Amino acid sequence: MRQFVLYARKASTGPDFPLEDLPGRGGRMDVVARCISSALWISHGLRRDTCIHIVAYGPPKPPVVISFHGDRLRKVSPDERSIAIWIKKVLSSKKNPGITIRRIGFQTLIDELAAEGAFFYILHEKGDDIQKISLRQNAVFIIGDHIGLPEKEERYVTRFPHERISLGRIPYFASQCITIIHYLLDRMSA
C-alpha cells in the first residue's frame, strides 16, 4: 500500500471552519483537500491501494490525524468542497467507512507506521534526486504543507529506515508532489 503523510500545521482540528474560507479560517484546508484528492483520485476511479494521513495541528484541539483510506472510501467526490465537508463531518463524529480520525500526533503516527515495517521517504528540497533512486512501491511519503515539515519532526523520522528525496530544484505544491510520486511509481509498476 502507498501511504502519504501530510503535516498540516494550521489545518483546523474542529468542525467549525467555514467552507467559504478554506485557505483562511480553515487553516489552509484547501491545501489539505487538494492533497487528499491528488492522493486518492484518478480519472474514473479511486486508488484503492493508497491511504493519506493528514496530521492537523491547527486550532481548536490539536493534534488530530485524519486518514482517508482508498480501499474503503465511499460517497466522497474529489473536489475541495466535498472533501472539506467530509472532514467537517468526521470532526463532528459522523462516520464514513473510509475516513478515520484519531487524537494523536505526528510522532505517534510515525511510531505506528514504523511498527508495521514502513520505509519512510521524506520529501525535502535538499534530498537525493528522486530520479536517481529506486523507489519502493509500498512506502510512506512524508510531505510538509505550505510551511514545510518541522525540523524536529524530520529528525524523529530519521530514527527509522528512511531516505530524504527531492523532486528537483523547482518547489512544487504538496498536492503536485503527490501526483508526481504516483506518476513515477505507476510507471515503475506498469
The other form holds:
There are 2 protein chains.
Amino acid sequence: MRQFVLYARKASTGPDFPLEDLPGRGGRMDVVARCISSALWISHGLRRDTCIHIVAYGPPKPPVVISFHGDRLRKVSPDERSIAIWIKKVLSSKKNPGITIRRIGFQTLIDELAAEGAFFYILHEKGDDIQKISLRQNAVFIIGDHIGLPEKEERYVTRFPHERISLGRIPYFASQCITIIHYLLDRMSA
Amino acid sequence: MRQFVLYARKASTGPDFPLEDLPGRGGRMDVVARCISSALWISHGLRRDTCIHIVAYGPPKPPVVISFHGDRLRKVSPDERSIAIWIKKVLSSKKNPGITIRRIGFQTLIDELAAEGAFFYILHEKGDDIQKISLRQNAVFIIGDHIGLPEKEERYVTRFPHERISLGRIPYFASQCITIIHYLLDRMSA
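Structure of the form predicted in complex with another copy of the chain, given the form predicted alone:
Okay, now the whole complex, with that chain kicking things off.
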C-alpha cells in the first residue's frame, strides 16, 4: 500500500471553518483538500491501494489525524469544497466510510506506522534524487505543508527505517509532490 | 514558453454559475480551476514561463477562450474557489491582469498558436510514451477534460506539426497530467 502523511500545521481541528474561506479560516484547508484529491483520485476512479493521513495542528483542538482510506471510501468527490465538507462532517463526529478521525499527534501516528513495518520517505530539498534511487512501492511518504515539516518531527521519523528524498530543484506544492510520486511509482510498476 | 490548452466541454461560458456548485452548475469548473492551479503555481510562486488556455463549450454562450498568462498574473490564489471567482469576473467583462477572454472556439485558437509556430503535443491514450521521446520545452500541450477531446478537434490539430503522447496506462485527471508534464520538463531542463 502507498501511504502519505501530510503535516498540516494550521489546518482546522474543529468543524466550524467556513467553506467560503478554506485558505484563511480553514487554515489552508484548500492545501489539505488538494492533497487528498491528488492522493486518492485518478480519472473516473479511486486509488484503492492508497491511504492519506492528514495531521492537523490548527485551532481549536489540536492535534487531529484524519485518514482517508482509498479502499473503503464512498460517495466523495475530488473538488476542494466537497472534500472540505467531508472533513467538517468527521470533525463533527459524523461517520463516513473510509474516513477515520483520531485525537492523536504526528509522533503517535509515526509510531503506529512503524509498528506495522513501514519504510518512510521524507520529502526534503536536500534529499536523494528520487529518480536516482530504487523507490519502494509500499512505503509511507512524509510531506510538509506550505510551511514545511518541523525539524523536531523530521528527526523523530529518522529513528525508523527511512530515506530523505527530493523531487529536484523546483519547490512543488504538497499536492503536486503526491501526483509526481504516484506517477513515478505507476511507471515503475507498469 | 510552455502552453496548455484544456478543452472543457461543459464549462460555463457565463458568470452566473454558483461558487457552491462548481462541479455541477459550473460545468466541472472545479476541473478547470485545478488545471489552472497545476499549470501556473508552484510553492510560493507562479510559473512565469507558462500560459494555459481554457476552451469552454458549456452554456449559455459558447465558445469562450479564457487564457491565464503566468508572466502577467497578479493577486490570484491557487484554490479552486478563488480561481472560479476570477473566471466569473472576466466572464462579466471585468478586467484582470494576466487573464484574457475571447469569444472564439478551439480551432481558431489552434490556428493562432500554429501561426506563432507552435509544436503541438496531443495527450492520447494510444500516443507515444512520453518517457521515450525527446520532449520539447517550448510546445503546446492539448488536453481533454474528463470526457476527452472530441475526435473532430483532435484531427484539426493534426494539420499542424504535432505528436500524440501518452503518460502511461493510468488515466490521470487533466490537472494531474499537467503536473506530470511540468515535472518531466523541469527535470529535463535542470
